[in-house]
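A single chain, nothing else alongside it, follows as structure tokens in the form predicted on its own.
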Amino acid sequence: MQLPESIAEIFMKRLAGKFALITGASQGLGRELALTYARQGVRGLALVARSKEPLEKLQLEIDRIAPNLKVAIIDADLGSTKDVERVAAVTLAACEGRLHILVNNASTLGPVPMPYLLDYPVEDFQQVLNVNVIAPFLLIQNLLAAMIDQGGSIINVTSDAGRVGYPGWGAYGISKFGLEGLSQTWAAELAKTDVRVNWVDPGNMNTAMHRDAEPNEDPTAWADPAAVTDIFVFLASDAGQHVRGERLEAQSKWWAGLQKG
């Protein structure tokens, strides 16, 4: 028997009632995750990016998808400790003191074209580490109490540059090595709690950052960010509660077996 559309839609909303924070939400993967999470029924979304205008445009799109969804847009420099703390405070206020999903997606590439380490300006190196490693550490530290009671999912966005030291990928690659170590440590320390930590390599995507990083490559050969959001929905949903401490590749379908428990 086919369910009425309204009831079928309810059963399809895998994130119904959850509050989520997504960093780097104004473009690329973060933007697609915000739209996808809205379609999947989240109750509240806190969206972070450096500029407010693209977040405002995204909010209008979300309003059309889910008119009753609470959306908080936060323009912030995640390289600033004070801004990170402000993001946490605004998120908690907007999400009624609860948080079920934290996606640390924001990253900065650093100077382009990307210099070799010998020529890397130390100020730029520090900024990349601040945004890509220190900010996720601080957000988890500041928001963990809001997740611990009801449980939740922390998803850190990594890269293959965090597993192999490619020449010229400099501070970005090193920061992803750091993020993977950070993720492993948080996962181990939270192993006996209901908060799970996983990290996802989305693979090559047609984003502004990737085009900046490899301007001589053909971006049409890379995946649309909208095509890699499924794994982020699964990990954020109750169906993904048994998956923790894992490094997953969004474009490798072997992870789909995890959905069977």
Second form
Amino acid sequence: MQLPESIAEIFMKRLAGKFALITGASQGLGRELALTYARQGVRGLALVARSKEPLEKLQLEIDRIAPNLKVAIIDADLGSTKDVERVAAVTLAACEGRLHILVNNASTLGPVPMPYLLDYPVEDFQQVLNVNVIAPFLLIQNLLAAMIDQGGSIINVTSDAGRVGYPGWGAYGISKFGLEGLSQTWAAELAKTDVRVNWVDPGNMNTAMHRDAEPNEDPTAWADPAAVTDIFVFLASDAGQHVRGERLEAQSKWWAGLQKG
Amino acid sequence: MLFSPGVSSIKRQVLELTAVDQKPGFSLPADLSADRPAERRGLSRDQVRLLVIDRYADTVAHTRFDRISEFLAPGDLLVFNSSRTLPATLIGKARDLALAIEVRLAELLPDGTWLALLRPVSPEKIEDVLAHGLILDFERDLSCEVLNRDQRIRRLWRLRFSKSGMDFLDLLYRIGQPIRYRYLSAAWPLNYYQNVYALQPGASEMASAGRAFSWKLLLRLRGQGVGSTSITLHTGLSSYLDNELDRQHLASEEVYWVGEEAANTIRRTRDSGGRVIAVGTTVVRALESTAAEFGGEIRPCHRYTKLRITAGYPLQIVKGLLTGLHEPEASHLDLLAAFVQPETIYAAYNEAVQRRYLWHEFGDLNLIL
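So that was the form predicted on its own. Now I'd like the form predicted in complex with the partner chain, please.
Entire complex below, previous chain first.
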């Protein structure tokens, strides 16, 4: 029997029925992930960014892709623990206590141009750690209860600067080292649950943040963030259920070796 | 049930105690209030003390909360209240009057209005000011209109805020503070008032019986075959800051949800002979209300409850209870009497006082099985 096209489409959507929270959703990779997840049929999206206007624009765009998708937009400073608590509470209310996907994508470079560590003001250093390490830690801690019964996928966005200490990458690189350690420890502590934790290095992307980080490079040589979203769909979907505790690179052949069996 | 060392039989103890519905059976020294969370007293969350009452043998044991698994068996089911604590205190200003008023949110009504306790920030009389039509202004352009006084609990007023739904929730988390009582040593931030398993926000005060559960302990219990599930009951205020009113133990009407998963899990536990153990008196009220409605069964439902459970109430579902230590006047003590003889409770409480257990939301716990 031939299914009507619309029904066939629903069955093909890889994230149907899932609730997802994406931080740093107003631009760059986070924005592309929101649009991609909407196309893949998520049931609800909580989108977090510093200011509301770009999120409202994104919401309109999502409405055109998926008119029935519930979208909660939350403007918050993830460097503030009080704001993180609010993000968790509003998300939990919006998703009725069930979350399947958490993408810790938001991060800050700190002051640009990035000073050498030698010159780094401690307040800025602390702010970078708050946004890039403490906020993902607190979001996972606060939202775990909503994931643990039915299982879920946590994806932390890291960077090559989280593996190699490049000169001039200051607190950002150090925060990504922290995020990778955080991801490993979470993965180990949650090993016996159905919540999986992976972390993805998206590679060089043509985003506002990357242009700020390397103003003298040619951004057209870098990937469009829309081109690196596949792995984020895979990890969030049921097809990625067996992948846990892995560091993955979005622009390498990440799918090799991840297939089941 | 076998208890670990520390057991004492209190069955025949001569007690200078009185029955539940007369005068309080024990007095609580003021210095036994937990004035800070366990983590700020040099303990971990799950290292508070645990008073265990065997409701069948009328014996009491003293242990530490992280050893609770010694009293549980595979097949038992812990039922949590997953309601998340709101920052339910707002400071507002009466419009056109130089008067600051504290608002403690008690209950969200079906029509979107709130019942709230209103009190002056500085010691002034506000009774003359409170009236229908008064407008209170808060930070960030939030305001509310005072509608009418609650008929049942006269200290509460019905309020209509200028925002509702998610917008109100978002604002509340920006400008609200958790409800705090005077025995606290500091204004502990909201995150200390959350249970690790908390989900949807809605509780005026923390459902504190489950506060001592850490994830480490929860995961260990899960590994031992002790089940867990949760219902949601958004708790109201534990005190109306009015001794007379508090003595009448008027439990406010509280909204609760029992989901399909919880209903199925509870049914399976009962069918296989496991014990349903309520974490918090709110869970007892929710489950027994449901059972009373559905002929002794648990079905998924969304209701308001004002069920009062007291001595002699025929509990249909709940076999055990984990709860905090209650004040001599608290209505929760009446509820405990549905599980254990009041004399046993008072004897156990007197031991707890002698051993300097700590009371209130950050305090020690009591397991009745």
